[in-house]
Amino acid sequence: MLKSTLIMLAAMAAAPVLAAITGRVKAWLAGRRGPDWTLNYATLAKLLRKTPVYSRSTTYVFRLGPLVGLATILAALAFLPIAGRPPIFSFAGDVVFVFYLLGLGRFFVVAAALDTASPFEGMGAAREALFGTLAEATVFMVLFLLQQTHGGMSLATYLAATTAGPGMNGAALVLAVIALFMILLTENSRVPVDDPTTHLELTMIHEVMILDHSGPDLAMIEMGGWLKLLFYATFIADIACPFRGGPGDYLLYILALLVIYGGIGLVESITARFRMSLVPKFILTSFALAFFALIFTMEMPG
């Protein structure tokens, strides 16, 4: 457990700089220098030094939103194998528990946005709830796919190198990875679902929900976002890469993360943000890919 804890802490410490890879890739493709690698750490330090400001219309729900959001993603990471290593915690059925933990975090962030009584934040909260609900269908379809190929009902059974089963065939694996990458873009409010750099309230989803947060509360939201991105990137890496429990798995894991974060930057550089009416179709396309992956798995002999 100690080794798994140290690995998780190292991954958490690297989450801000990993998130910076996306910005650097976008800048490189645009012919610009890009942000400094330590910018996210400096942002966290600056926010932690500030005093939060609270509207008189908010209640304790508004203050709980960032705290619960960060706590739930931290708890979810403790159940996720990193580089194929066993997680800190594991039990039968934890696959449902982990993703409903993430749902709990989303609920409190949405509730905090609604607590401001702002129509703009309410609009973003409604979009977040809708798109999150659609994305859950794809996630649980992939989990059902993993249950079919590996058995059991825990993330360690599905993803840890010491307990992994025979795995999926090539077509199912490719479709599952693509579907999860689309969910990564959705759950982390990335292009083409959302634009994290926009300042137009009518087109924002995640950013509009946190307009009233400041200081340490905003720092928790930012850190939670980077950890959530790390969670889904690790989930994809554990499925896509053949971790065998050897020392080379750490390098393979890092390379996989670089490809995933770089892929996000590439997608955001060559893709325009969708109209809101097209976002549900994008998410449901990921569900269709996961469904076809399940069909290909059922056709496997034996």
The other form holds:
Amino acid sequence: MLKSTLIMLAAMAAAPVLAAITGRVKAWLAGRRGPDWTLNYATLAKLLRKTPVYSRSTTYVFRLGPLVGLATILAALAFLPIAGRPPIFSFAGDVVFVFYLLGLGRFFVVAAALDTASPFEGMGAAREALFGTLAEATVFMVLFLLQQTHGGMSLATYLAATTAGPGMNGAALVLAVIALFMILLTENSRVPVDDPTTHLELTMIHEVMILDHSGPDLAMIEMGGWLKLLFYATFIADIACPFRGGPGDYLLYILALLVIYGGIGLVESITARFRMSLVPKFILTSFALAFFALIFTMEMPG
Amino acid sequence: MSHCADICLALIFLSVLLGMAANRLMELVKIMAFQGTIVSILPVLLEAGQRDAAGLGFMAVMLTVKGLVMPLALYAAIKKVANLREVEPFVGYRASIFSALALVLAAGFIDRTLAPFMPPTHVMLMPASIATIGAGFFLMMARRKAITQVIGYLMLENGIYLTGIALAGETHSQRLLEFGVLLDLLAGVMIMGIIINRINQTFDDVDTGMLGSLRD
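Could you output the structure for the form predicted together with the partner chain, given that the previous block was the form predicted on its own?
And the full complex, kicking off with our chain again.
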């Protein structure tokens, strides 16, 4: 329990610097030097020092958004085995609970955006809600797949090294990892679904929802975003890496994270974002991949 | 080796799916090059694969034609003809993705029915080949442009090649057959290139829908 908590705290502390890897890879591919490694910590420190500004037209819902958003992702991380180590909490059926916790967080962030009554934020909220709903289909297809290969109904049985069953066969694994990576891009509003560096409100999804947040509220949202990215990256790493329970796991885990965060930077450098109408197609493709993976495991058990 | 074959077959399914979902022609050509490459190296990776000099040489030929020559020919054809960017489907992309899912299910079902009459081979080989054939047919029917019909034809051929691998088992007869088909295909792609060029010159577009309204 103590060990799991320490691992989670370490991973949380590393989340901002991991997010910086993506920026560095993008800068490197574009021939620039890129932001400093500690930039994200400095941003957090700066935002936390500021006094938040609240519009007179907003209510308590607006203040609740960032808080619930951060709290739910923290709770979800506590259920996720990191580097194959057992998580802090676990119970049968927590897979559904964890992903609906993330859904709850999304609901409150969306509600906060709607509470400002800004038409831009309403637009972003509508997109976030739609794409999140579609992405859920893929996530649950992957969970079906894990249920087929590992049995049980908790993330600990699916992803922790100690209880891992026979595991997936290589083919299904490839498809599932690609599908999950597409979901990672969608859920964290990265290119090709959303462009985190865009400056035009009309084309934003995530950034436009948080336009009115400031100071510590914005810090909570930023931290929540990095943790969410960490959550999905860890999920993929846990599926893809054959953790054995030894000390080598941590090295393997960090390596996998580097590959995933670097991969995001690579994807962002070589692809343009989709037209908004093509995003559902992208998410449906990931659903189909997860579905294929499920068929693969059912046709070729073991 | 069997592990590599598993992954190859998964990648074939992936290429089928991406091909159904592709909305840019260049994307589709890249997917075809990818699929051609995977399909060509698959026979060597299979458990009963032929890893002798003849087998490897055959693979090299297939790899050049399927992975390099034909995609380049398609690429040249697309570059030559103006306003060839979008695929322009008759059946929408989302419906296409769901059709791909239905195809894979159907392929699994057909494989179950056929299994008693087939030589023993990799479990996923027949479903993959049936799905690829189906996807090739689908692309030929559901896309408007002449060039997508060529691409559908190529995907169909990839599927037939996979079926050939599954049926041949230990014998080498499939190579003779495949060389013949390959030659036909190459000629076909070349002729198609010329025809597309002609359609483009006459109508300033390569929309085959226009051919349906021809009058004297």
